[in-house]
Amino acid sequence: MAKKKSVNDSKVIMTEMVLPNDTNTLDNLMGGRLMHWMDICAAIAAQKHSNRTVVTASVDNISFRKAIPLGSVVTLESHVTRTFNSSMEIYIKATAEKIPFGKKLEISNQAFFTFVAVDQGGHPIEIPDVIPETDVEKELNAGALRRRQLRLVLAKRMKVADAKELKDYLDNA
């Protein structure tokens, strides 16, 4: 297996201006091009982790809290939470402000993304392990394999009996 890898050294942050042709109607970003931004993010946070090409293996739920309005700074932060053998998943978030008005809202997006890094074949590589050092980067490693379970339950590739620490995880909730 390949060296490990902290936490920090895959962390992005991207900032996006929303201008009107990012907007809908009501003159608020739209949901897709919020979304084709937090791809490239967390893209770039498994790039950083592994050296190799990625793409995108699934997206977990993205639930819209705030509106975006039109002039805002949208700041995504990702980063890699967890490894498994050439997937790994990445937390990102997005937050939004409106600058000359000294107005910040509150986290608008997060979500979990999973890559897999693919050699120049397209076939999946092997990456290196990651190393969480905080209680939060330990918590969200925690997690990251009951969430990955729960992807591979709902993706059919996995049955309900042999997610263990799902099971557990829900048992005991």
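Right, the form predicted alone is done; let's see the coordinates for the form predicted in complex with a further copy of the same chain.
Left out here are the partners and the other molecules; the chain alone remains.
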């Protein structure tokens, strides 16, 4: 289990069409359906990194910025950003297009999910580290530390005083 893997090893692309049952009464994609797709896309990335069954541990704050209309094609991309023993943070980006009108919707949604790799009995199991290579990968890898501290603080399992990276970020935010 000493093996390290690159970010590319966990990359997943998923494409979905927005069908009638995915939409609200304004004929726009419901937020809950998008989160459902994000969770599946992120779970597959976590599986690819760990070669294990994985379970969703948490999802970070997500903002839904623009309505995605019926008939749009939604492309989801995900990959591991950083690992912590048996858990992994996964980055997901979702972009929507209304293709027959050649219209790429400018703003996309992004999210961070955390998954835990488990054995067949459901117990957490150690996973390989991930090696960030590009600048974007390195930035996501560095930020993972601070996002994890925020998760622990919100769960009252860490004090802000002990969360150095989070504190630095918030002081400058």
